[in-house]
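Just the one chain here, the form predicted on its own, laid out as structure tokens.
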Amino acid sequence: MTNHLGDMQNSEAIIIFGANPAANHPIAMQHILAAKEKKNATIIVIDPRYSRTAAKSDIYCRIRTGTDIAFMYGMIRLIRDNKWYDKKFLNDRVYGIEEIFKECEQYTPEVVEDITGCPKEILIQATAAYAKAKPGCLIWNQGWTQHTIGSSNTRMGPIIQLLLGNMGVEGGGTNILRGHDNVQGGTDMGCLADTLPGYYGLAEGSWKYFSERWKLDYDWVKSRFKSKEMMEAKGFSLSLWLHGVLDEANAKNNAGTPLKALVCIGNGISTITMTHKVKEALDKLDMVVFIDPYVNDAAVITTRNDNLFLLPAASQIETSGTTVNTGRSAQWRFKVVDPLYEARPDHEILFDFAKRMGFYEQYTRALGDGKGNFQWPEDATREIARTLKTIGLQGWLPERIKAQTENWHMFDTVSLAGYGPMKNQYYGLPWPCWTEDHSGSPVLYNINKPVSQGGMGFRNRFGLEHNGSSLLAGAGSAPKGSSVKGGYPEITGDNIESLGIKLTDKERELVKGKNWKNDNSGILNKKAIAAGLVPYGNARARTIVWNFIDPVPKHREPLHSIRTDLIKKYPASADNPNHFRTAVRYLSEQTAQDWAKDFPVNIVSGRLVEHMGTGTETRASKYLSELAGEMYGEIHPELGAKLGIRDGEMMWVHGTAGGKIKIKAKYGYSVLPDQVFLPQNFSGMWQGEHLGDRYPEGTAPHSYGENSNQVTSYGYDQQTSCPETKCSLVRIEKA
């Protein structure tokens, strides 16, 4: 997120791609509304579904799933034709338009219309509206990235941000909203398949960086691994994990064995897609644990009887330490209370696991004095803060984080900034924040402040050059009171002098070999930001990903299309052997047969604003269940008619990959007669049966309801492995 909710009041137009805030995100609803209200924003919404974020909307487009890079597509040649872009930021600030400007040819409005199903004189005046209004907003969510394609539908909206010059400025900018509280703080501590923490890459450098940082030797790290080849590989990942343990094939890709044992700890693993699938894969295994506050619905699902261990972890509210919310900012949680009955927090779990298994000494051995001695969380906060400079987490120390939070009402709710003590600092410290001192960066790319206050240009990390063309930012365009006027390389103890900046002979030898990134002096960084540079550089947005399986964002019609006509122009891409360690089907399952014809109905999915994430939580709390405590198929009647299903009628819900559900029909108008609803927010039921007797004494939730994903399709990410729940094909018979 470049920018961050209280911005969005800055915004003349807010574009909203993917996402339902209204109901997913009320928090952030409250901002685009008083965007509205104030400075008569204009509210572009772009979903399949008519929601309630549509109906405080200006301008409605409703497109077929899986259609957005065709519907942007066709934005940019409006855009280009009409010469509404920001030509001085193109030239100064991005590489590549000219080929993104080649690939939008083919998007004409009738083309587009054809794809998406959305009429052309909407898609002008969407088009219009936003590309004149200045600054503009875009919003997306989970309707974006859980798609084959949803890496590139995620780099399309930015590249539309670019063209219009709406990056780095207050009131524009690229905002996803997040499912909950710290998803952002979790993806930023290393919570993926393929990173270290801080996004640190599993290279052998990146390794011997964070061994350095750990206080342990390197190649006792690395003898923690089966090979080096396997230390510096990509994972198994969220959504492909299961894959892992049903399908043998895979084991070569994993040091020739299958996956034996799963710790779950803080994740609803029955939010990924085919979770009849994950079933089978938790019964299979040798060992599950679950760590949770509550019941995990993935425990109560699988049917196995043994080697199924149920951890009581402690709430948010009997633990402390930082939280980080979608617009990179942290809180202090403060404990409220002490765990109850035989609740533990997450850390002493984890610590309590690596007592048994031999290394707790060397995994606390950054904390504290090293030996042992350790206040939690704040020695943690502390190695966090020494240790990312990636993301610049040098300033979040828990001093400053807590001070915030104590003074929260000294900050302002639209432009973070904080007065009297907390003066000339951010609310949150928005990363990165560079230094002890260093105010924290509320908006990204910003060149209209100083380096100090949060400024900066785009991050040199793809070169010099490509392909003959400078990738460094033009004259002219570095951040206020930069030292250097134009683009820079990343700074390292070999160019830091070449830039301007003298050290002594002592800085000189303590970063000499050392980068940004690296440099536990903090040399590097505070002389870069005392002459107004920032430490990755100063370098042009790309639009080209040259190392992606598509360099170009590209519509592909999704591997369950209801437009077959379609696929042989717009074919997914190649079948992937190892996709995070996983055999991943593209091509070969988007053609294995005709789907619209046996399954002809497309699945809109989301959330319900009464519940989060499956609902465990939510569902258990009586008030709540009250006023949605039933699962249920929202249908357009021409579509009961045609299916002989009445209006509260019970209906089976066949997906392609063989699960099933049945729920209840719910005529509506907001979907289309070939589209059915679904909220992902249950679980209880399965295929029918009600699992209350399987929830432990006292933990059964108070409204049950089948599981959405059992019917969504086969299908992930051609480069995250993001599941594509968005874009399945079902078939509704009357139960």
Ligand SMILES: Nc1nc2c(c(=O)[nH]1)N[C@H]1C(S)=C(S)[C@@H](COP(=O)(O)OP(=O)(O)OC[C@H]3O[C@@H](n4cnc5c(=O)[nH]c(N)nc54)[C@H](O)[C@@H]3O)O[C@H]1N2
Second form
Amino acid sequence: MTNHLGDMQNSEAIIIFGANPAANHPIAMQHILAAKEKKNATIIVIDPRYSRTAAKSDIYCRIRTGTDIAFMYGMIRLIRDNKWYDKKFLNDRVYGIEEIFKECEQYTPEVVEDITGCPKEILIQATAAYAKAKPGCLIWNQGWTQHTIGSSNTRMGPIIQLLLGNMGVEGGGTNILRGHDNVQGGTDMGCLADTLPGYYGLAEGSWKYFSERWKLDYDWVKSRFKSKEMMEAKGFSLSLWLHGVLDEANAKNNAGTPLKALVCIGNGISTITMTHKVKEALDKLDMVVFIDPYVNDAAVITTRNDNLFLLPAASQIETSGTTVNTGRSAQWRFKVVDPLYEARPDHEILFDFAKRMGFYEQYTRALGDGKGNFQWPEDATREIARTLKTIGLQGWLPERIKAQTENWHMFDTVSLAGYGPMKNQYYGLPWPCWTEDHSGSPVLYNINKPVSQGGMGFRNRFGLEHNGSSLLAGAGSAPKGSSVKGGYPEITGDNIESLGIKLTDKERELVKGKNWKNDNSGILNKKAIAAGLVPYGNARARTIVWNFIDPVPKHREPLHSIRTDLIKKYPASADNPNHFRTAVRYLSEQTAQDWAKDFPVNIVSGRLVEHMGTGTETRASKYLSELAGEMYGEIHPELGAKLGIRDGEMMWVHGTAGGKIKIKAKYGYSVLPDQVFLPQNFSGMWQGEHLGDRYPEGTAPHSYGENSNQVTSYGYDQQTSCPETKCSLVRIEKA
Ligand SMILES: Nc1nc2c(c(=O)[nH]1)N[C@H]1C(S)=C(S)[C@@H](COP(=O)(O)OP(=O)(O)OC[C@H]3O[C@@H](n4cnc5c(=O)[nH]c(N)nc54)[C@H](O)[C@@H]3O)O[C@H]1N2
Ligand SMILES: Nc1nc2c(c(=O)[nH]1)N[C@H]1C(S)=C(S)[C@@H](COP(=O)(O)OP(=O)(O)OC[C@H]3O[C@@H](n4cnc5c(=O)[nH]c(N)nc54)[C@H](O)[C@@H]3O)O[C@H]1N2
Ligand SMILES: [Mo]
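Now show me the form predicted together with the named molecule; what you just gave was the form predicted on its own.
Up next: the whole complex, starting with the chain shown before.
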């Protein structure tokens, strides 16, 4: 999220793609409604389903799932032709917009209407309303990411904002409403298959930097891996691990071995696509461990009868530490009660793993005095601050974060600015928080503020030039008070003096060969900020990504498209033999058969207010189970009539990958006659069978339902490998 929730109250227009905050982010929705009430902000919703959020919109655009890119190119073409773009912003701060203008040429309003199903008049109305209102904020969420081209969707949103000059301004930005509590913190801490914490890559330089910060010998760290090559290779991602078990051929991408054991900590596992294949993989492994406060849903799905361990974890109120919210703000969680019964905090369980596997001393060496005497979690927070410079966590000291959380009432919710003793700080010290006395940065890329107060340009990350054009920002586009008025490269020990900053001999020696990401002396940051410079440089935002499959984002039809006629023109990308260690099918899956002929109904996937994720936690609540106790599929009465299924009758839904579920039909008008809405929040029923008796005594939930992902299709994002759960086809029959 470039801005933050409260900042949406500064918006004149809010455009929401593939998100339903009225159900899923009620706090965000309050700010959106405040913008509507106070500023008469126009709310535009683009969603295949008439959601609760759509019900609050001024303009609703119903599109077919998986066609957002075509819709946005339609918007860009209109913005270009009507000259609604911000010329100065494009000239000074953006690279590659001509390529985007070239690609949009083919997306006339008529073509967009054909691909998306949204009438061209509504496209034009929405684009004009959004482009003319400044500032405008753009929101997205899972309606965008769960596609084979989700990563292209998430590039198109920022491109629209750059085009309109809505980036780096209050009331603008791209606001991605993140999912779980602390999911932002989870990715910041490296819970990803392809990065170290702080989004440091997996190359040797990063491993060496981390080894030094962990007070470990790099060669020892390397010796923990099968080879240096494997150490630097992306791991299996959450969505693809099962193929590391089931498809023996993937062993060659994994140093010759299939996956043999699974330790699952704080994840539903059964929520990725094709749950019936997840079950097969769980059954086949040598060992499975769940670390969870509840009986993990997947522990009940597997029918293995040995080597399955459930380790009871403490919940978040039985432990303490920092969490990061969707707006990059940190908060301290104070423990409310000691862990109940035999539950233990996650970190204690992990420490015990390390002890039994013989590396506890190395695991904790960077904490406290290095001899096993440390304060948890404060010393871990200090280690994070000491290490994660890429996103500027140097200022996140436990004392500062605790003081802020204790004084949360001393901050303004719209600007995040602090008062009284909290003056000169923003709530949660939103990252980057460059130094131990930095204010935090509530709005990324805002050049209207000095760097010391959260200002910054775009990061210089991809070199100084590309195809002969400079990638550095243009003249006059540096943050307020900057000693350099235009663009400049990321700050290093070798270039800092050429930017007009003076160093003493001693300082020069300390930063020699270092850059802002690995300078442990802190000199580069402090000197840069004092001169009004951003440590990461001042560059242009790039609209094209030359190392991606689609350097310019492209519309591609879903792997299982209901519009078979469009596949030739907008085909999927080529099959990938090694995507996160897995051979993944794209074009071959898309063209394997005429999917729409046998599976003519499109799943629209989403969530219910009452339940979270698999519902493991929420279905264990009597009250929530009473409010929403049953899985269902919402279908249009016309589809019901065609299939001979009445409102309230049971139906079988069959997926393209061989799974099936038996659920209740619920008539509704939020969907079209070729769609079925399936909430993702149920589990505990398996193809008509009730799994209640599989729970250990006293742990069974209060409500059960078929898991929708038994019928979602094969398919993974071409860059990130996120499952294509938002575009699947099914066949429905009366049960
Ligand atoms: N009550 C509740 N709240 C939650 C959660 C929960 O389970 N329950 N989960 C949390 C988590 S982990 C997350 S990630 C967030 C998710 O939050 P959201 O992304 O808001 O969740 P969804 O309801 O899955 O999807 C949002 C909308 O995307 C639409 N959509 C589907 N396909 C497409 C498409 O191709 N294009 C477009 N434009 N729209 C599409 C759906 O109709 C839906 O209305 O919610 C969080 N909040
Ligand atoms: N069809 C379809 N499928 C989807 C989606 C969709 O929109 N449609 N959305 C996808 C998305 S965005 C997500 S995030 C996933 C859902 O994400 P999942 O992570 O698969 O689902 P949850 O049920 O939230 O699982 C969290 C688990 O962590 C446990 N837990 C809670 N607190 C703690 C703790 O402190 N410590 C430990 N160790 N465990 C804890 C809970 O009991 C639960 O078992 O679903 C994905 N799948
Ligand atoms: Mo999520």
